[in-house]
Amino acid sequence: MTAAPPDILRCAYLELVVGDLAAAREFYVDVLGLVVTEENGREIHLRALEEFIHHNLVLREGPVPAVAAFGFRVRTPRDLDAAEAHYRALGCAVRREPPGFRTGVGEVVRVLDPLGFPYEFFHDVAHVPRLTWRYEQYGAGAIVRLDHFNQVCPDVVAGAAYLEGLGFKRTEDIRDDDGVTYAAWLARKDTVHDTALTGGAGPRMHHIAFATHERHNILYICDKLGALRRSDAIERGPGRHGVSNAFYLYLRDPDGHRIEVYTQDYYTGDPDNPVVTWDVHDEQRRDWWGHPVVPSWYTEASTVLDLDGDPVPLREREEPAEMDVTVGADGFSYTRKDDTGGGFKLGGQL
């Protein structure tokens, strides 16, 4: 018998392993604009503006870039004991660290779950001050706050349902007519997602998202990278998402890990909140403007990493891939879903 979840709050950090800490600070701090808790010759600890709790996201220098663990803060600390028994009762690896194992941290409950992806529980953690009030050091590129993170696995039915029992609610999922479901959103805060699931070779990371208060703030981010002529960083958008809503824009970091600047999005707080289902043809699901996905976007993603810091094998989606039946495929794809033509607007002007 599977033991009571522990009680989420939200997700909270990342640890992304990068392979030139200086690049990767340049591009996080300098350009991005995330605050420095804490730094030294091996790792830096960043958050964003309006957080109180010591990071979001860690930079730590390793031979291979991948991402070491997925945070989640927990309500009580009891709820640390509550993630020990339900992970040990779904046979999964579990390490128990003591506080300072995560710097900034108190005592952490380390798994490496069922979709083979390292996740951390924490309740104490170090509180620095929240800068929601010092306009001077906000840029017209503000990020604000830690929003979601989304992973890839190869079964997101299975992948879901695990998360559902973790005490996730699905938001949004797309589907097609064949009872394929290939993406969910699934959120314990009150919004779209703290984490989502896209359907692929996994388990990788997908992407990591930050939020704004405002599209003009990424159209900044946008209007900076092109003068500082790093315009290669931007790998999709700027745009506007069907799903979630949310104004976005895609970037890739020094070592190819994929971050999204996300603004926008909806509430989801009520018990009976509704789940908006897309169709995987419907070409407005991932970019309302119709705006086809770069192939990068569905195909490459980050390696994840074991609790011994080695890498995670991967399983191949034996589903069909979300790629295949709608990038480039004219007659597979709508704006209209009872329009007798298809395809992408590209398709359209050769």
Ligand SMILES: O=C1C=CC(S(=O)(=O)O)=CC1(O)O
The other form holds:
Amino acid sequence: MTAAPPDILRCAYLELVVGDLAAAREFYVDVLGLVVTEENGREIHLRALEEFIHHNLVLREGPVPAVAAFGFRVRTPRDLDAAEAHYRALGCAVRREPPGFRTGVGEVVRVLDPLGFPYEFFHDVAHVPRLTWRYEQYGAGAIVRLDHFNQVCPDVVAGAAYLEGLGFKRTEDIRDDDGVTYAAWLARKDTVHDTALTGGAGPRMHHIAFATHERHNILYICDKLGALRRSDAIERGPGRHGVSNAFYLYLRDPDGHRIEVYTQDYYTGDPDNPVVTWDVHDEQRRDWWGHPVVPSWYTEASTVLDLDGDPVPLREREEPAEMDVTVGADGFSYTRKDDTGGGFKLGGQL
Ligand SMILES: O=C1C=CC(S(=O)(=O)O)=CC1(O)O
Ligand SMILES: [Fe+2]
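Please move on to the form predicted together with the ligand, as the form predicted on its own is already shown.
After this comes the whole thing, all chains and molecules, with the earlier chain placed first.
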């Protein structure tokens, strides 16, 4: 028996467990410029400049760096009932927590979803000042919005079907001629995604992405990290994505959690929005300029915790791994599909 899904508005916050709260605060506040909504000795609640809900990121000090919750806002309080019924019908662990369980948030429905991820749904939330027009508080790398999550799971086809059953719309994916799906991007809001599934051992969190208004904001973050002699925080990019068309940069925080800074993807809000499918052998799918994807971007990701705070065991991917298919088998990746005389970047192979 199934139950109608909740009406999810958007990805809204992530709870990150960090090993050293002060070091994490320095990275997210002093380096990236996120705004502190409130903090105490154990937790810090942060938000982006255009946000009006209490927070987009919770940093909580703990023994195992991990992700404790992926928070999604739902349209009405009644959607919490729908969330509870939907996940109970899926046979998932469900806990309904009272207001205050999550600082600044009303009642929360927490679930361990079919992929093993700790999702939570909320509607009532404290409003805080939206700093959109407070330009005196903007740094040159101003982070304005939470844009998306990215989750690593072994079976992207099954994972995408579960999310589509939750009301997400697929906007892009990466596949091969044998029908293997390597990644998929799925949206509730009218942009390319609220979350994405990256094929690999999971459940793990691949990254959380924040948006800037312009590409130059991202370039400033790179220059600032260089000036701070923190260039080792830059994992991949800056560059232009093929998938999503966004300009991007991937950073690693002091605990190794991956943060993407992202700008200028595109509108996907019409019901007949066409899905964009990329060939896994297309050198320009993940970087439009053909820059190679560093191996750590494919292999490393963050542990996720269950509803009791214990790490969720991983399941290996059974289908081919993208890194093996495109880097290990170089010569099968192309810049121009019908160019049999080469067109792949041997020099770019890692
Ligand atoms: O947000 C994203 C958009 C595009 C890409 S990709 O590397 O271009 O596939 C990765 C990503 O999921 O981080
Ligand atoms: Fe991303």
